[in-house]
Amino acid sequence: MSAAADKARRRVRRAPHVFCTWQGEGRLVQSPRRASGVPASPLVMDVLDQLGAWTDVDRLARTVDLPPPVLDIVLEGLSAHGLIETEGDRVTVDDGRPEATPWHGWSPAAYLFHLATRDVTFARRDSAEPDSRTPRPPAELPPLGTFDIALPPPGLADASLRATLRDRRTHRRFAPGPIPIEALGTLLGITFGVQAWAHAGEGPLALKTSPSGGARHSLEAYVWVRRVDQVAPGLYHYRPGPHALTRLDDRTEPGSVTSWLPAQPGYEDAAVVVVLSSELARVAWRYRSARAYRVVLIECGHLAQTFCLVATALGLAPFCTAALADTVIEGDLGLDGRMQPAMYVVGAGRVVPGAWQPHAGQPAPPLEITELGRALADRVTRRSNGPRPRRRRASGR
């Protein structure tokens, strides 16, 4: 069979997830797995309309009334942009209707993001070239104000990791009064501070207590100091290299925490609120795939858990939340929401004495402690130099 006949007999279909965008005066049809699309011309839309199921190319040529050589050119372009799939090649597996899945209740954008960041092609580090068209973004931001506050070095007592993991809870009520500046220095330094600089070929790379894909460390900490000893209330940027706070010039703190964290009045008495904002250019310079954005979201979790554990070890009451007013926060901090989006918020305050109570004015729910919980609560730490010998049963012989 000739190559031309093979081409005519192959079967193609429209990729399961395709969307249109409007740019300038024209429409583009695009795959969520590609950075660019193709003009949504009548011919392109006609071809895509016919490919809702696997279709022979020769039959498609007759349906759209195109000579096979011309149709081949059209199909090659659509395939290169991820808009069609060829039977026998690697095709999309999750092509079911989202109505039958948990995605049904969410915006279609959530599912498109999920698809865009799945099954990407990974390259070895020595073959993954950065974006040579732009200079490497700096690993640290320059001072964003004219006044710096040097923070005390981190100081964490020899707290048991087991006890800290056991005691970590999310708090939504806080005792009155400030937290010490030493506690703030420890919280910021251990969570966000630079432990060392690795002098790689591309430039200095920060090493911190939490991992970051490619050591990009795109997440910056913007600190709303509300009640901290020896630090005036206001909005600051934490500089992870020199371990210092820079007062943001010409930025006024909001009137209430609920302007940043809507419908969450329990955080109003927090002593400090920290916004995690991503410098996306640091990540995009190294990684071209949309999966890099998924990694940024994961890294928010790394940092938030570190922050909450350190706060717990210091005897403070931590919290973390994604229920935030993105645009309001970015406006108050002077951030570009496209290049420096607010991603997550953490904070801490003084612990209210007594049993943990997640919400003010509501009794704590009854807790059923599991075997694991009892093990973590066990105050007896057994010293082990290896596996404990099993006690033999009497054999009767």
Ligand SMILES: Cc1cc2nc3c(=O)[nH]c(=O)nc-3n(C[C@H](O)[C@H](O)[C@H](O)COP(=O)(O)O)c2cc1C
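Between two forms, the rigid core is the largest collection of C-alphas that superpose within 1.5 Å. Residue numbers count along the first chain shown, from 1. All of these numbers come straight from a predicted model, not from anything done at the bench. What changes on going to the form predicted together with this ligand:
- Remark: with the core as the superposition reference, the CA shift of Thr63 between these two forms reaches 2 Å or more.
- With a cut-off of 2 Å and the rigid core superposed, Gln340 has a Cα displacement that falls short of the cut-off between these two forms.
- Of the two rigid parts, the smaller turns 179 degrees against the larger between these two forms, judged by C-alpha superposition.
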The other form holds:
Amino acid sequence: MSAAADKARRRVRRAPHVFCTWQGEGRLVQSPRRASGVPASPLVMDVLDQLGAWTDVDRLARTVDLPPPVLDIVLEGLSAHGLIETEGDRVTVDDGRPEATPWHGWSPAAYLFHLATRDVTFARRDSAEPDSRTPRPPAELPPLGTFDIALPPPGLADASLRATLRDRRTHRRFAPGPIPIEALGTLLGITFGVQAWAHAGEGPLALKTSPSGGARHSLEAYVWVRRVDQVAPGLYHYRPGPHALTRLDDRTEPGSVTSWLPAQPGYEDAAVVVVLSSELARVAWRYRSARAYRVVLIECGHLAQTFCLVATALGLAPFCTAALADTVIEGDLGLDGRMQPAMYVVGAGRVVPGAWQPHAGQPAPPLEITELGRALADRVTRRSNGPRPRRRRASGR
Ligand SMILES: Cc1cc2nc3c(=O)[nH]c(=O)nc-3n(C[C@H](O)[C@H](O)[C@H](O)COP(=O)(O)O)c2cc1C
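Could you switch over to the form predicted together with this ligand, since the one displayed so far is the form predicted alone?
Below: every chain and molecule of the assembly, starting with the one above.
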């Protein structure tokens, strides 16, 4: 069969969740996965209107009354912008409809944002390269007024808390060997375990070491045990009430950590990898606003920080990463990506002895410890004598 006949016979459809905005003078149609779109001309809209289902290209040419070579150019442009899909190609956007899912009660913008940030290709160089066209934004804001009040140095009496806060670093290489089961129990129990049940009118509400909007605690911990004494390697779900791990029947470990965390080979030696997945229905049952999704994202940060601090206190090397292969992780764990999306990954392993070195093969950047940093390192807690007097800065902003 000729290439031209192949082209005519192929089937295309509109990519799911394509949306339209009004910008300046005109309309723009785009995919949630792309930063740019194409002008929503009558021709583009006509073609997209016809493509609600898989459609033969030759039939489409007749319907929109375009010569096939011209239609090919239009389709190439739409495909390059992620606006149409060709049958047989890898589908990159979840095509499930948000109806009958927790997203339905929130603004469509929440779902579009969620889709826009899924399965990002972190391996692509340009996705994480600094923008060379503009200067780097300053790391600190300039003074926003004329006066400063110099604050007393931090004085945290609890030396072990001080040391834990000071020593937490993100590790991306780990010493070989297992961590004790007790360490795993401590990590999971303190971070995700239920510390108390509050008996509210709606039913029992879990209280944990982290806060949670409306005490929904939608984030579940799925644990990939890799090297833990007395626990067989495999995929587990942590049950926060009884403080137990349930082995996920019929689920097999992926071949490598990089299939979950692309382009991050350093995590291969981690002892444990924990996926935070949100049971969105728990949140949507109470909150019918897109802000509920923001709350879920914020809660990921609370739990991850607790996990990293507990790991540090245990003398382990923690990490957290947002560079996930969402769809692969959800598939491996048997999660429904629309109802129970993978949101964030944390993990821990054994510390490599010697100075902290975030990346294998690269020296650690030189650190200049600040006054505040030194205060955490101080053995003696300094007493506060109250705020120092205001100082007028020599020059204003
Ligand atoms: C939300 C979030 C996402 C992150 N994603 C990644 C990531 O994709 N890859 C990675 O190597 N580190 C990731 N990190 C770790 C940061 O790179 C790290 O926190 C930062 O370099 C500061 O170093 P520190 O954690 O040792 O203070 C992430 C951290 C946060 C809070």
